[in-house]
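A lone chain, given as structure tokens: the form predicted on its own.
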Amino acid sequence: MLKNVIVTGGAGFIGGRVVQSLLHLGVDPVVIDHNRAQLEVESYLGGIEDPNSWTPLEGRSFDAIIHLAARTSVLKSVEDPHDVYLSNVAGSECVLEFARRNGIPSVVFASTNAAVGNTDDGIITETSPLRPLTPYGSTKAAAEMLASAYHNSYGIATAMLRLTNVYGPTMWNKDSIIPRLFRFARGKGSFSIYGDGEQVRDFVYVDDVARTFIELAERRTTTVVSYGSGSSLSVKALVQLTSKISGVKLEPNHIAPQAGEMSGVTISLQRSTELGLTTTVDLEEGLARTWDDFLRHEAG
């Protein structure tokens, strides 16, 4: 059972959520992030590379980090490759460390199919080798490696959850697809396809995401896993399905592909499903409720 978690990354979209979880189980969460947390929890305000972040915490107990702070601009890691690796790589070496330092069953990492890139049969699996398109997916990979090694040498816990796009209520900010589609559809910023828009992509629900994190720590897992709905939509079908819950016919203009995009992200659930990691809410649903949230959020 779950007491005291930190959760890094606590005041983001993904994080957020976490920690909204955790305070309804009764959890203690406490929260290092560049921003304020959303909610009235105890947090510090730091980035996870800087050690004097870690320093009002050393010698506590804690059960578990859930590690959600990371750069996560695939694009902008393209243009500025030294900022994502200190954010997660150095970054990561520090959560692992104070984890050692303090005695910390558990860590939580969030990882990314990009760590992979793509595959020669287009399905993503936890096996499947190691090849990074982007400096974000190979900063990816090696703090996944840094998690094995602080296993295998320090008994640690260490669960790397490989996610696919979370999407969700109050991201409304975010530079991800569905809330640029979103904008689009309200006349307030434009949209672009990059190539045909045949391109694949798996699509999770926030909610589901933050649920699983907390079974992870929990349990004190150590293994990597793909999570996701487990069904892939193109871009071109995301768009129209967008139309039809936001009742506005979207026509975006096509672009050229960007370098480093995969062409299709299809991931295997079988770790998942042997280790119970379901989703409960489908994509129709979900996009949905998010579109309400946004609606909701412009209009206050």
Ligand SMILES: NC(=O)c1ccc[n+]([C@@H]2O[C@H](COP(=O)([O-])OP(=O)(O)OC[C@H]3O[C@@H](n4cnc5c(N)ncnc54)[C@H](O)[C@@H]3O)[C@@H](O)[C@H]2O)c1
Second form
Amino acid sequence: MLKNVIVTGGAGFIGGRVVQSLLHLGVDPVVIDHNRAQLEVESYLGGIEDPNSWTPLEGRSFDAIIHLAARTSVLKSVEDPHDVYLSNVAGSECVLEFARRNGIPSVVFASTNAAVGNTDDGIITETSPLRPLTPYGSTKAAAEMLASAYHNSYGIATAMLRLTNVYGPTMWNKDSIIPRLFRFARGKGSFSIYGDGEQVRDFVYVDDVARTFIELAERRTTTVVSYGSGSSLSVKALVQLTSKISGVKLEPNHIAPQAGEMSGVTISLQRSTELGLTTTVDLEEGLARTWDDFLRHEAG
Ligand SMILES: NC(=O)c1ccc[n+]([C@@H]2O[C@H](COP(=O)([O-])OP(=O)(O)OC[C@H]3O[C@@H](n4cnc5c(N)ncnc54)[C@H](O)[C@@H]3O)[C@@H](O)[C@H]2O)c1
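Can you return the structure of this protein in the form predicted together with this ligand rather than the form predicted on its own?
Starting with the chain above, the whole complex follows.
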């Protein structure tokens, strides 16, 4: 049973949901983030790559760290690779060092299929070679390597959850595809399809992701596992589904493919299934919930 858990990035989209789920389970979350946590929990403002951010927590006992803090914009990582390196690689090293110094037995780390990049047969598995296309993907691959070393050298359980595209309530201001489509449906902002729109993506609901992070922390598992719905759909099909759910016929224009854009994301669920890490919310239901939340937020 978990008693107290550090959540880096606990003020973010996934982190907020992890914190909420921990509270429901009676676990005490402690948040470290640049931003203030959405819920009233013990929080420390600061960068994870800054050793001073960790000072107030030195010497205390924790069951696990759920490590979510990261610069997450792929496009910004191409513009400023050093900044993303500091948060995602140097920052992850500080997380692992804190765990080592303080005898924390488990670190669960938010990785991404972008650490893998494109594969020869189009299917992403945990044994696919790591050939990231962007600085963002490479920082996640590098942090995975650090985590592997901290497991093998110091015995810390390190679980790396390679997430696909996470969506769900409270993602109002994010720049990922679903909130951008939603804003477009409400006449706010532009939306263009890169290339022909046949590139496939996998979407996973945030509550499934939050539950899985906590489950891996509880189990003190060491693994690398891809986690998503396992059923990909094209960007064009996502636009159609959003039209259906919003009741707004969306007809985005097409522009040239962007550098660093993955040609397709289809993951194998073999390992996640073996580990019993399932998903429970299908895309149509999850998208409808997310749209309702989006409208409620807009209405204030
Ligand atoms: N959302 C997705 O689709 C997705 C997919 C794959 C992986 N991930 C990973 O999951 C994690 C959480 O993603 P999210 O969507 O909730 O992102 P988010 O941007 O909503 O949240 C990230 C949080 O980390 C904080 N943060 C960033 N750099 C920091 C630093 N150096 N020190 C302290 N705090 C810092 C931010 O303030 C923010 O609150 C990230 O590691 C991301 O790479 C997300």
